[in-house]
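Listed next as structure tokens is one chain, alone, in the form predicted alone.
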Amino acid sequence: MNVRICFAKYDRLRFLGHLDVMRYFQHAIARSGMPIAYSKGFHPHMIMSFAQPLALSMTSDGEYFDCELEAEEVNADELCANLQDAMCDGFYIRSVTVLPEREPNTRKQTGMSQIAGAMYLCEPLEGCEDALEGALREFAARASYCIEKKGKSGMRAVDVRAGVHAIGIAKDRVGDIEYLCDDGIFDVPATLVSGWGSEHSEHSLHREGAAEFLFAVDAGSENNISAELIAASLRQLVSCEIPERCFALHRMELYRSKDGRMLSLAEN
């Protein structure tokens, strides 16, 4: 059988790298006592798929692993307990969920493959927030703006805005979101929670009366539409000189795509 695990990253592991972070669970997950099985061979490994690394210096409420158990049937709640236990600060597990049983001859679907979107938050470093924010809200007035992102195969142009499908302003960590533009697609909150729902998240330096900009995107393979890239483009909208790490970024949630909607990946 298949779980899917979630997790939150913050305080001072955001400056922890994916390939530190995969080799801290396969510890965290040996001494939690998780049954889960092993590759076949000579060296044998772990069965378990991260999905969308996250970029050094991020924090995170929605960070996901699949991996596949030796057991027909287990306690969600249990596992997550357990795993709980054997984590150091600056991780928590958020919850367990047991995937369905793939179907004959269909494709395995891991949380990777799955991944259509991304919720966004951005906070402005002091000194930078009212120039960010009339740009935000020139960047949401615009049906497209482009900018230069290096590839594979050099420099090319990608419209930034059309993967945007929804932008807020929140200007109290308990408080109600002002939306730019929304077309429907993500569920967004209508009001912004201190560690999205986790009393354990400490994921910015949050300021009385500083606004943080929120952002619903694509973060397919197609189309992935990085906080970083929304970053740049807002940069570019500034009409005075700011420093070029001028914003805290967390992700707060990741999405697979089904009938037209974005659901979390911890749904079924």
The other form holds:
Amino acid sequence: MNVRICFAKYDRLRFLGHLDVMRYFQHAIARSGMPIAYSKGFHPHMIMSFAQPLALSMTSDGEYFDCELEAEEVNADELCANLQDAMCDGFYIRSVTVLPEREPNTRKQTGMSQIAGAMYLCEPLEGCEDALEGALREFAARASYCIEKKGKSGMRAVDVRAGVHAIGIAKDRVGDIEYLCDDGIFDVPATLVSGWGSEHSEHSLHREGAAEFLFAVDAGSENNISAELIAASLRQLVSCEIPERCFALHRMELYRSKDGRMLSLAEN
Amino acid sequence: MNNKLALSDDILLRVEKPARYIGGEINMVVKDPAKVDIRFAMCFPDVYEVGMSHLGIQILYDLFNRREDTYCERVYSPWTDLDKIMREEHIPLFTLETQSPVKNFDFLGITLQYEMCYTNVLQVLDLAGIPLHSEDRTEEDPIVIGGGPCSYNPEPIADFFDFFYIGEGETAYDEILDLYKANRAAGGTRKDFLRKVSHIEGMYVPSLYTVEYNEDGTIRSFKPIAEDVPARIRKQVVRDLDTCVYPDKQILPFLRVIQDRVVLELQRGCTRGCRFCQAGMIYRPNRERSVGHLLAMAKTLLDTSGQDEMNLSSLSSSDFSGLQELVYAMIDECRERHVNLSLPSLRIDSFAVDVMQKVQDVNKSSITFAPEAGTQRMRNVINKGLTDEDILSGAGKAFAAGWNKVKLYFMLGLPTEQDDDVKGIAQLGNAIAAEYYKLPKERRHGRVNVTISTSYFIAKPFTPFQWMPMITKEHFLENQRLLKATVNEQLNAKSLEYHWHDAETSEMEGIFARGDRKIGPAIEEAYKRGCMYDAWVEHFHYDIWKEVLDKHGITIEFYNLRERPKEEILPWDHIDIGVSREFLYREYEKAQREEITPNCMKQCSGCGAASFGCGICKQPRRKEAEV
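Instead of the form predicted alone shown above, give the structure for the form predicted in complex with its partner chain, please.
Let's see the whole complex now, leading with the same chain.
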């Protein structure tokens, strides 16, 4: 059977690269006693597949990996608690979900291949708030905004604006979110405080009273609008001098597409 | 846990592998620094991935943190990219745990695992904002302690340390820390503390000794400055490894480090008595852990780490008396857990081949021999108890079991070496390859691959070769060429591959290893002129070192190339490792007569280590067949 694990990555660990995160979870799974399945052959490895890598220095509430278990039945809550016990500060297990059995003769769908959307928070760093808010409003008002992106075969233009489905702004972390646009594909939150977020909010990097920009975007292999791409677009729209790194970036969630709507990867 | 990092996001994004500097690993100890009396910064003066691979620091980290009144944190050398930024932006060196400046600590303990880290010691002190010289430090500065194998001849770096802890760390640190607290409570100064520390066995406070030199640069006298300071410093030894603390939770790095596995220390010391080997002498007597204790330790370590590889560590695993029992019990435990078992320094015999077949992939792995010398005569000189017959029959067994890769390690420039000994290396490689082709064709797997590696013999203190001259770099390079040519002449030349090590670093290592206090100023100047990470070939600046040594009148002739007379006072003579100078000299003479000395397990040769009253010295000797 397959399970999907959703975890958060905070604090110091935002400087841990993707490969090190994978290694960390291999060790954590061994410590937790999870009955994970191993591949066959002389060098067996744990059967696990990670969703989208997170850029260095970003925090996240929406990291995922799927793994195959050597078990007929499992208690997902117990797995979740045991795995949480094996975590070090900065990693939090948000949920463990048993994935539905695959229909016979269908292709295996891992978290990675299902990704269709993502939600990001971009927090302007001190001193850049006003300039970036202006840029945000201008960006929201446009129908399209193209930016050069380095792809596999050189630079190519990407329409960042077209890949953005909702833009919100919260003047501080606990306040209501004002939506500058929302095409209804994502279930967007009315405030930033979620049930989970409040529990661990003390671990968050975010500055007290800082403004937060929320973006719901296309993600995955077809049209991936990364948080950095959005940050770069807004920075281009600012006319005055601001530092190259003008945002603290945070991933809130990853989504898959179902019947024209975006569903959290944690939902079956 | 305080989550404020010492480095800004901007800097962390600019440097290679920022995870080197953030701490927060599994099993890292978290304490409130405000609630402890003593803050101890433990340093390995090399980059994180090297330093985190060292078992000794894990042991001491655990030992210190078991004390409620002490918080031990780790610090490593910042890599060259961050080093530059820290100097430009005046960022003080910080510990990983609390990310706080090292300068504010009570102690800075630096482990000295190889001579080529000396400039990194200065880098650490400098970046921390601690005066480089012990004499310039004030009550505000941490007490700087050195330990590890290089502290057995600490003279080249004596000026930079407040004291050296000679021997194994488990035994005396409690007394030192208690003394520190008592001295502070009584309003005592740094000087008071160091004087009292010198009364603890094993503690060497260089500032309490004076050296006088003869005109030729040799030592005329080495004396303590007062009567209460001991003239000789006797190393600390753990008597019983089974009852001594061992970390049941080892810090598990996020980054892939050099030794990416949990380490199970089988034993300390070695019974073989190879005459070039410092570890074989300074860690005497050989002491084993019991198999029951080791199995329980192994289980705990795997439980608390989740690591997928375990390394059985020892200077010579094959000599560990419970090896078969331990390994067969571990193989099953490891298989169940999907853990790989690695057994370095294993003599290749039927047992080893059987174990390797069970734990390794025959197609991918290679078998390793360290004959160290190419001829039996040369191996008798160095007392390496390994015969051509042992090697050929071991290789033959491994070939029959499916292996077709062999690695061989040798030294060039050993005392009394002749051209024939050099050529013998190639001939031995050829004989091993020939052994493979004795197998019927259908049992071979392609061509055999024999890799020969040579390094430059470096005479080390506390070995029978401490009086011996080393050869010149030019002679060493000639030997390399001779060996290369002889390899190419062999019948199986196509199956042989030859690798060699850099000679320039080795030459410098030789000077540091047997150096005296006159070397210190040269190390300091080389550091100030940009030398750092000398152990890394790409960062080693031979030209700068050469200039600095010339300027300070330090010659290779004096330190490396001269035979030292028996009566000469050696810079490390005031350190007492238990093994007597008389024994070492007897061994030096036997080496010249090409006579071998038996393994301690077979017969006691009266080296002096029995005075510690533990380990092999107190056990009945084993029968011939078991040795």
